[in-house]
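Below sits a lone chain in structure tokens, taken as the form predicted alone.
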Amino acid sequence: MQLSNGGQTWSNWAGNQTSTVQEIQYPDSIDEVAIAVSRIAASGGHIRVAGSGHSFTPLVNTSGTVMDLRRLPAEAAVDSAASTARVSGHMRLSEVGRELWERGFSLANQGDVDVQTLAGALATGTKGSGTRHGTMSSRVRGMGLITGAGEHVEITEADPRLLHAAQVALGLLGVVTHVDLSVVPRYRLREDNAVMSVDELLETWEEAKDGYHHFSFWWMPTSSSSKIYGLPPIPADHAYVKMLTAESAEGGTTVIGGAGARSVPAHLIYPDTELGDPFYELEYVVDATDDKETFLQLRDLMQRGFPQETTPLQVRWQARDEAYLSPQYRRDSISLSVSGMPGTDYVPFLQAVDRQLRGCDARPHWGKLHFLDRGTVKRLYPALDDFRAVRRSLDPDGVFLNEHLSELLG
């Protein structure tokens, strides 16, 4: 095992979360992971596992040990008859997509970027868009963990209580060694992206959101807003609309067409924008019943109250699921995200968005900025006590807790 000892600094991608840690560990095997967890637990220490560092919240921050799994062997295997895949938790989504494609399968849906580790994406409830698709976590059928006692545990569908806790767990149940995912026969996606005025968007809204494999959009408050994500110039108060149709896998891995009109293997459709300078994103998830009205209210808030903010407003849809800490828990949902820009006084704007959406019982994407406290979490997550009970059973000494998560979840 490789170690970095004494006063090491861990930082996330955006640079807004930094910790001075006791050590950073790079284990070479699952057995080394188990031994390290047992040793740290026996000494009363704490561990947080780092994925790609793509979260904006202090999920990894600790004064104890950060564990980085990049040196572990990566494995992917498919059970074609069951349409499931067992994949190493530390693999990047880009690697997962490639490995599945080579075996004749694809993920049913995914988010806008593919740099995250699989375990990190699942732990925070990462998702794409499409009214027929749940989050990536909703596709988890099982998981291997090293618990707070350093023991190997297999979670399966045979115990729904453990499974629903593990699907979105914030790294609190243990070190994820592998994940069993429901997968689908491989397919391609065809883009029919377009720039629309708000009137055009509203006119096509109902038909489009249910008519595509993926339907989402970025609304641009200013004519410079599209630069944040590397999109082409788009007029103010217009939307860049993403409309993706699933197609046969025929054509192999060939990329057909140009930006906004491509036909590509499903796992290569993302990322379709450029991540340039860091930004600090907030994303809240609300009931999809009033999706149009919620968008228009947030648009009005930005135009009237914060005309200086240039961040696009992204809107996406997801189907309900059963994961205890999922923002989509038992409700079909719409997610709305905005960003603050480094070097600006963005906090009042994000707080105003928080106040606007709190009235909709908004739940956050756990990896993105939010303003929740313990009381609000308790109110918003009906199955919180079920999750807490599972967490205590797998990590009774709180080895995987940090200050941020202790304050939120107890």
Ligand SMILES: Cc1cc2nc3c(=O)[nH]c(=O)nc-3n(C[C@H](O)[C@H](O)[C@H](O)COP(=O)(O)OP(=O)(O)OC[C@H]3O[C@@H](n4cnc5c(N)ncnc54)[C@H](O)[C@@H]3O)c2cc1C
Second form
Amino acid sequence: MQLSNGGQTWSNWAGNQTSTVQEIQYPDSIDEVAIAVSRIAASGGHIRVAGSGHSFTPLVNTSGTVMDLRRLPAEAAVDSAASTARVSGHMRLSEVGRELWERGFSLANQGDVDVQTLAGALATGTKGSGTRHGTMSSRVRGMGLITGAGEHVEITEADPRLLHAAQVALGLLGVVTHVDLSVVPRYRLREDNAVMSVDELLETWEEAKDGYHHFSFWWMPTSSSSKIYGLPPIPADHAYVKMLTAESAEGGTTVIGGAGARSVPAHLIYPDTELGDPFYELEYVVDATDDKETFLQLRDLMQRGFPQETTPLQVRWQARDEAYLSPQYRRDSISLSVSGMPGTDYVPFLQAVDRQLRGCDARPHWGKLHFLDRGTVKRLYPALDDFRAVRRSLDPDGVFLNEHLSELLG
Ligand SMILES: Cc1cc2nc3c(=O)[nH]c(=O)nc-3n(C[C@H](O)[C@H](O)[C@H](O)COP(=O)(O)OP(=O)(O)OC[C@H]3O[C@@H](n4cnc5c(N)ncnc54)[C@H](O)[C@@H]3O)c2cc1C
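Could I see the form predicted together with the named molecule next, after the form predicted alone?
After this comes the whole thing, all chains and molecules, with the earlier chain placed first.
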């Protein structure tokens, strides 16, 4: 096992979360993970597992040990008859997509980037868009964990309580070694992306949101907003609308067509956000029933109250799921996201968005900036006590807690 200790610094991708940690551990095997967890637990220490560091919130921060699994062997295997795949938790989504494709399968849906680790993405309920699709976590059928006692536990569908706690768990139940995912036969996606005025968008809305495999949009408050995500120039108060249709895999890996009108293997088309300069993102998830009104009210807030903010407003759809800590728990949802720009005084803007969406009982993305407190978490998550009970059973000494998560969920 490789070890870096003594005053090491851990930082996330965006650079807004930094911790001085006791040590960063890079285990070479799952046995080493279990031994390290037992040792740290016995000494009363704390561990946070790092994925690729693409969360904006203090999830990995700790003054104890950060465990980074990048040196573990990465494996993927498919059970074709069951349409499930067993994948190492630390494998990056980009590799997961490639490995599945080679075996004749794809993930049912994905988000805008594929740099995250699988376990990291699942831990915060990462998702893409599409009214027929739940979060990536909703596809989890089982999981291998090293618990707070250093024991290996296999979670399966036979125990729905454990499964629903593990699907979105913020790294609180243990170190995820592998994940069993339900997968679908491999497919390609065709883009029919378009720039629309808000009136055109509203006309397309109802039919498109259910008609496409993926429908989402970025509304641009200013003519320079599209730069943030590496998109071509788009006039102010217009939207860049993403419409993706599933096609058979017959075209193989050939890329047909150009930007905005491509047909390519699904896993290569979802990640379309350029990872340029960092930004600080907030994403809140609300009931989809009043999707249009929610969007229009937020647009109004941005136009009237914060005309200096250039961030695009992204809107996406997700189907409900059963994961106790999922923002989409038992609620067909839309998610709305905006970002603050480093070097600007963006906090009042994000607070105003928070106030407005709180009125809709918004549940924040756990990995993106939010203003949750313990009482609000309790109010928003009806199955919180079930999650807490599972957490206490798998990590009774709170080895995997940090300050942020103790406050909200401990
Ligand atoms: C540019 C950008 C684009 C994004 N796009 C989207 C998007 O389209 N949709 C969306 O929903 N979200 C999106 N996100 C958010 C991102 O998907 C989540 O924050 C995700 O959790 C990050 O995964 P990660 O591998 O970086 O994990 P980290 O951020 O490093 O960790 C996240 C959590 O996972 C835990 N964890 C990681 N690995 C393990 C493990 N093996 N065992 C136990 N716990 C573990 C950590 O302890 C932590 O609690 C985006 C973020 C960025 C920066």
